[in-house]
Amino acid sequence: MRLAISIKNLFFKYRNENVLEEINATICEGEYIALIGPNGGGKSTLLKLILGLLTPTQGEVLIFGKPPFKQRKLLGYMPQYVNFKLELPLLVKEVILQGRLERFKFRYTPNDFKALYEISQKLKIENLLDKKISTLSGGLRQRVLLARALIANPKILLLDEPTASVDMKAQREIYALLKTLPITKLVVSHDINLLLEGVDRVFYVNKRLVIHESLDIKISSPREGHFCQVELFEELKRSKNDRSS
């Protein structure tokens, strides 16, 4: 399979303190990766280094063999939940079209509007295009932000807590939707239900990186509820021990 992301000997320091240390990983095209770990462990920082929003203190990140700043058109990014100011009359279509903006581009083209309608149909939000984003539920807002990340047809999609602040039904819908996208996906999440929704590997990030290559994890908690992240780490550890015995 074609190599999509290569991370070599990556360090990132903030205010003289290492946030990430000696990160090494390769991600093939089409893989679906979950990034988990404690708060402050460096998950979002790693995502921003892959996006090229931050510069490594040491090491490198390559996107299809080139630095991130040269491959930005191939990257789609959905940041953590955004609270749109109610006084701003932003329409759904205006938010989605932001994903087609480029440097020195001052107006949208017919191709931009074509892409808008195609992605809105794919995500089943075409009936919302003329509504104000502030009037939507949390789950629908997340669909709109996902549409903004996808409208430029990226090869790699990076999502930071895509199901934060939404109810369980909306979470299941978003996870089901992500499974249908035939592109490389990296998802930061505290919700270990994500592990039950078809990811290929789990990256546990806490300054350093531990990669769990297999996901035949038997979770004893009910599938309908939320799982404690501590329970997940115990299950991963138990699963690893079972395979080595």
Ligand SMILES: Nc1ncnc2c1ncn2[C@@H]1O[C@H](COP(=O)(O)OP(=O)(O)O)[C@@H](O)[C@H]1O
Given for the second form:
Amino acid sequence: MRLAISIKNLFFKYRNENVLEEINATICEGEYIALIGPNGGGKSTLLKLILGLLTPTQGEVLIFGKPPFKQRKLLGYMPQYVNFKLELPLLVKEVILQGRLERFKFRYTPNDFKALYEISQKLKIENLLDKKISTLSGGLRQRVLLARALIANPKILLLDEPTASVDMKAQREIYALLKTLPITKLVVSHDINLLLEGVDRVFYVNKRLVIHESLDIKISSPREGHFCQVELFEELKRSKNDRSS
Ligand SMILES: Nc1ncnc2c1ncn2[C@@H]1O[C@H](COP(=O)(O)OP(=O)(O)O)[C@@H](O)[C@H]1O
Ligand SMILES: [Mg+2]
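The structure above corresponds to the form predicted alone; please provide the structure of the form predicted together with the ligand.
Shown next: the complete complex, the earlier chain at its head.
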């Protein structure tokens, strides 16, 4: 299996203090990774480093063996905060098409429109294309942003809290949909219950990274001295109880 993402001895600081320290990880093509951790733990920052929007203070990120800036086309991204200014009456189709924009490209081609219809059918939003994005519910808006992240056929999908401020039903739909996408996925989320369905591994980030290979085994036999962290255990136990009740 090919290596999709490799992170080697990565450190990052915005100002003086390290936000991320000594991060090492490899992600294979097709893996589905959940990225969890406390607020301010560095999850969004890690995604931005993988995207090449930020540059490591030390260490490196490689996407299929090359630096992120050379692999932009392979990366689909849904940021944590997207503000649609209400005075800017953007239509759903315009938002989705933004995912096909490239440098030095000033107009959309017939292929772009073909991709627009394909992805909106896949995500069942084809009847919303001419609506204003500002009029949609939170759940539908997130679906539109997911379409924007997917419209250029990325090999790797990076989602930053895709179901924040979305109702339970829409959350469930989004996770069900993600499960069906056969690409490499790295998803930041607090909705552990839903997220854990179909996830291969969990990355817990709080300045440093702790990787959990197999959730259920770790939960049933937490070993003393193992580097699983208490908070994660609590979170996972809770989610397991919720799931089985
Ligand atoms: N643009 C920025 N400038 C300075 N500090 C930042 C910036 N963005 C995030 N931080 C700080 O970096 C840390 C990690 O933030 P972030 O990656 O957003 O965490 P998370 O997504 O896990 O909540 C936090 O302490 C945050 O305050
Ligand atoms: Mg964040």
